[in-house]
Amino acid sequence: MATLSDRLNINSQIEHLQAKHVGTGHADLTKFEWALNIHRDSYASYVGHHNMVSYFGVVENESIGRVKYEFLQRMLLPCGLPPKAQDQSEDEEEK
């Protein structure tokens, strides 16, 4: 069984590696957040590895360049645009 002192380490770690390393989630992480987080992480390791760039490439029929630079661009939005926060639609639907 933890102690008191042992639960407000473990909260204290998990703050420190959440403010260190963004993407590493919170209680508050929207669905969106969530995912746009996912996707980038892919994208940035399948450019980080040559030969998943070159599996791509061959299997899209496009040089290594060309798959580069479409993965660093689908980086920006991932997952399209950000939904509207329900605050902003409430504000909106009154006007």
The other form holds:
Amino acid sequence: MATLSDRLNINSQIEHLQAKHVGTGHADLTKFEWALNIHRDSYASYVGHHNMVSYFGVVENESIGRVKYEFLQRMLLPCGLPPKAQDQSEDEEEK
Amino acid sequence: MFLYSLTLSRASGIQSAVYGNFSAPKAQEVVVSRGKILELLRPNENGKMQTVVATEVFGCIRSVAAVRLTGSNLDHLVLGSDSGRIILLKFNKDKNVWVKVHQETFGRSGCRRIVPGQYVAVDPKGRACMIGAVEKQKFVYVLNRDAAANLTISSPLEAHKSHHITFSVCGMDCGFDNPIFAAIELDYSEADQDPTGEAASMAQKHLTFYEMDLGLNNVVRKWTEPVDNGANLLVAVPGGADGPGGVLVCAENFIIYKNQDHEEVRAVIPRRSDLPGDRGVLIISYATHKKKAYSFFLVQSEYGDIYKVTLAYEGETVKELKIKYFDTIPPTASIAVLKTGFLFAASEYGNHALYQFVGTGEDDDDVESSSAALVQTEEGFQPVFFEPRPLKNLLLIDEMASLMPITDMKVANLLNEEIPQIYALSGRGPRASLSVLRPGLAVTELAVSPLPGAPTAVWTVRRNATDEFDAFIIVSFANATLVFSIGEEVKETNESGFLGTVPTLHTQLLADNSMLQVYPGGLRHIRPDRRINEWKVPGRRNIKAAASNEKQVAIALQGGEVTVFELDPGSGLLVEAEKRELGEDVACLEIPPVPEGLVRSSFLAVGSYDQTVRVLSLDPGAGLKNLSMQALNSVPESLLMLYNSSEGGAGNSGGLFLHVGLQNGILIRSEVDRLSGQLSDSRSRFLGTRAPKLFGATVRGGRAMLALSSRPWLGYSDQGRFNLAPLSYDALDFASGFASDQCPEGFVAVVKNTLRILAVENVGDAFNTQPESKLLIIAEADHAAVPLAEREDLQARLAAIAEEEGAPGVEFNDELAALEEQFGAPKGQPGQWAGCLRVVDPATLSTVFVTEVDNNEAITSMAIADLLLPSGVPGGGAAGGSERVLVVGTAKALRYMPTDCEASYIRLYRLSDGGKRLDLLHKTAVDGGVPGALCGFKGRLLAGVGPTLRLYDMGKKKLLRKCEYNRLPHQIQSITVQGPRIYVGDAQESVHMMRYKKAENAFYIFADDVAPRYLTAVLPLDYDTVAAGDKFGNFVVLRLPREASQQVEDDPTGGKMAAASGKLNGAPHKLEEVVKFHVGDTITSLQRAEMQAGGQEVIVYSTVMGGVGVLYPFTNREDIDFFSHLEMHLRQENPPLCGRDHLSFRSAYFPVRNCVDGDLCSQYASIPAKKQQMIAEAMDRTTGEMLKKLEDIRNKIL
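The form predicted together with its partner chain is what I want next, because the block you gave corresponds to the form predicted alone; please supply it.
The next block holds the full complex; its first chain is the one shown before.
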């Protein structure tokens, strides 16, 4: 049996990990938050791999510089506006 | 199945380029990163950019920067990659390699959001560098020097800030104050929490200064201030004594000067007058030109326009910021200004170029915008307009070919040559082209002149041993000799002293500048003062073979008597030195050049008709004693001995090699021990159907071998490895090295009765490209482009041309095309498309037919299919006649992210006039998405429309839908058919194997893959196996297990029952991954081909970055063992330059399986000899055997 202090310790460790590694999930992660992370990770990966950003550039007939900038810009709100807090609690109730 | 992956033609696109002095002080050099290759370029005297060294780094290079320590005159290179490490490199000029000075690990590997490496910035004084990630993390390293002036690096200092996206980082110039780094950052934390969207719309970019306090050894956020929300790039302004300091913030439409405690100075970027109003102008690359009194910046917009930015300042106060239109060149990834007045432009797509500055851009005619003249109106700042014009300030000096991006590739032998050609579609928009790639070195024909008879041989002779260029060309015929002198023009001469009435066997310029002519009856020694000494053959015998170097001459008489003469330095006479009766007729002789510092060469190689080659000693008193002998399987035709030139070309430091061309077309290469003359380590290669004749030549300053068989080959030393490459040219009869001032490294050759002067270009490139092509049908589509028919400006111009030159076609004339290439096509609206279908003749590479696609449709797929004719048409219906048609899938107003279109169609074109004309038969509207793939299937048409697979019959007016399957995951990307099986590739969910059940008129899936793969190319290998490439750069071979395959075939329902009860909504059978390999570059097409006559079939792939590679299937277990072990050892002993672990790079998405990395194995030849030795010992072999194995496998492929 884990003692209280152990549990606290584990919690603080997880918190530490979540703070350190952006994108680490947790038990209460909503679908929206998860999607945010996925999208931001994808955009960062596209920007980092020159072959990927060039590929998008060819398809969209844009300059690579422009595609890179647009991708970075989209990292602000990659999946649209977050859902209202109310809906969230309703969702949870449904579950 | 076990594959060997080898890059044939390395990527030619450039990710970024940086200028610096890496090999020597004042050396004008540019380092370019080509994604996973680091290359050092240097312009030569003629202004051509040349590759000094290219290193595959087995990682993804994301950023490069040059750093120069205070007081040093050489630059180091800082590399940001996906390795989770910061790498500092130094160039070692002697060994011609990059040396890792420091490799500091800071975190996880991979191109992730918070892993630094995306941005690298250095302090201009070389005291610190910052390495940043897209989000949150930034590390600052302090760079210093130890007592021995070596670069040292500190432990990292963090400058992190969570929830901040970084757009750009730069090192500010603040003299010798504490180093400051500037960054454009955007905080997204609040936008994530606010459902009203208010926070998101309020989100503000900030310019932040991070100060590295050298005294306290920490980094602080010194200053942060809101900046224009369109900001994307930072340029440091020279500071300290050289300028006001601060930064230029490049934002959409603006350039803004900012500094701490300084008011912002803003100027609009002039825009093209034809640009749609809603489009911004974004700066994508820049170069700073820094001089003591006068510095300026060149910045390039996304449309390719270069602007010159200057600052007017007093002390540290900037008064005015001016942006002046400079010139227009295609958009670049990086531009670099060389100190010698050149501009290197690393294009985003297409060829890179080197320009020379011919103007300063001070002209008053050009449009200029200034901060002082900034006018703010109600609609914002008033724009400044200009028209792009042809180059004025820049002059194109040289272009470096780039195939980036290869959008599609086909390997086919359309021209009936010995080996198939690779047809690659590359480039984009107005700069797109069809390139034909042929394995081999490109040859330029400089001159062809007819000769009076059929010459047998040709030589070149210099006038003086120290001359740089040749003076005479000697052409021998069956009974005469002609001599040509080389000057302004090549003309016949009689003053050379050569005997014209006899055929010539051999010529040589001797060490004392006298010339030697060997003819069947004797030797003719022409002294520098034109005195002539003759030596006649005793008796009635003839000379059969001769060889010489600058001090020794060997001749062989009929019957096998070999005589050696030496040049006596005192008297200047040729003196008989040795003589020996061999007893067997001699076929060929060879004396290697005199090694540096010695008076004579100590070996003579003799090839005899008894199918042997012998090495005889030329040491005085040895009496031509046999040193070694090698038995051959055919009569030797020609011999050549070469010193393997080590790095840098010159010098005889390497081993001595004997090359033997046999009458059966085989070339044997053996190493000769330089002391004992023993032959060892023989390698053979089949060159062609004719006996190879071997000649010495000069390539890149080193000695090289020209071997003439049924095609010509060039053997040269490349980065320590002997390379034998075919030349893309006709068979030559006889050749000799040739040097003149127009052509420093060429050949003179005879073919039938012509004399030709040839030069080899770009030695080192495995392929040559001829941008000039049975028929190729090409589909072209450009997003956000205006169709030609709707371009008013163009129509007006075309009309003008029509008046002058007659009726124009759909195409423009050359002049308009050139302008379009320079400026790029006008920008259209998103969702607007321009495209055409083009038929190209591969032989002439000219357009045979072109038709523009109307109705704003984008061509998304194309196939040639044999379709059953509908009833009511002659030969149709029950008669069962079919017709070959071109099927084209189009989408109207196609948009991406998310993929959407207004309507989609399938068009049928009839190929008339032998395929030289396309006539539209009919157009069928299809619903459900974008037609991503088409394929003929038993006289019907299979179409992948969105996630739906449909079967169509050809009707008279339109296609008739017969069957449909709509439960495929996302978007069908490819369809291939083998017998009853249909292989459907999905854009996100890998390959599905399907069947069509005729009785029930239904499709069903019987097997699918276990992993999601974003497919870009699919190639069926056999009935159960498909190879596929994905967007992220992975290659995979998928196979249906044998039992499953059997089961599907045996099952009376064809697996339909099983399909109904699939696993977890998937198919009943799963494909196995047989081979997995990360190529590191998006694969755009896969093809099967034999790359050499009678060779084995290999898989050829092309990539977005413009690379072409092959995957060769191993045929025996022994090779697999050998190469896997070699790969293992090299991973240990030769870790990749960018610090990425090789195994984890090749396993970036899926763990690597059953594939050996040939690029890594090839690096064996270039690692230090000691390590080579060590690995060879560990593998129970000699270094020579190892290299031989590597060469063998390369020869099997190409």
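We call the rigid core the largest set of C-alpha positions that still match within 1.5 Å between the two forms. Positions refer to the first chain, counted from 1. Owing to the predicted nature of the structure, the values given are computational and were not obtained by experimental measurement.
Core-superposed comparison between the two forms: the Cα of Leu17 travels 2 Å or more.
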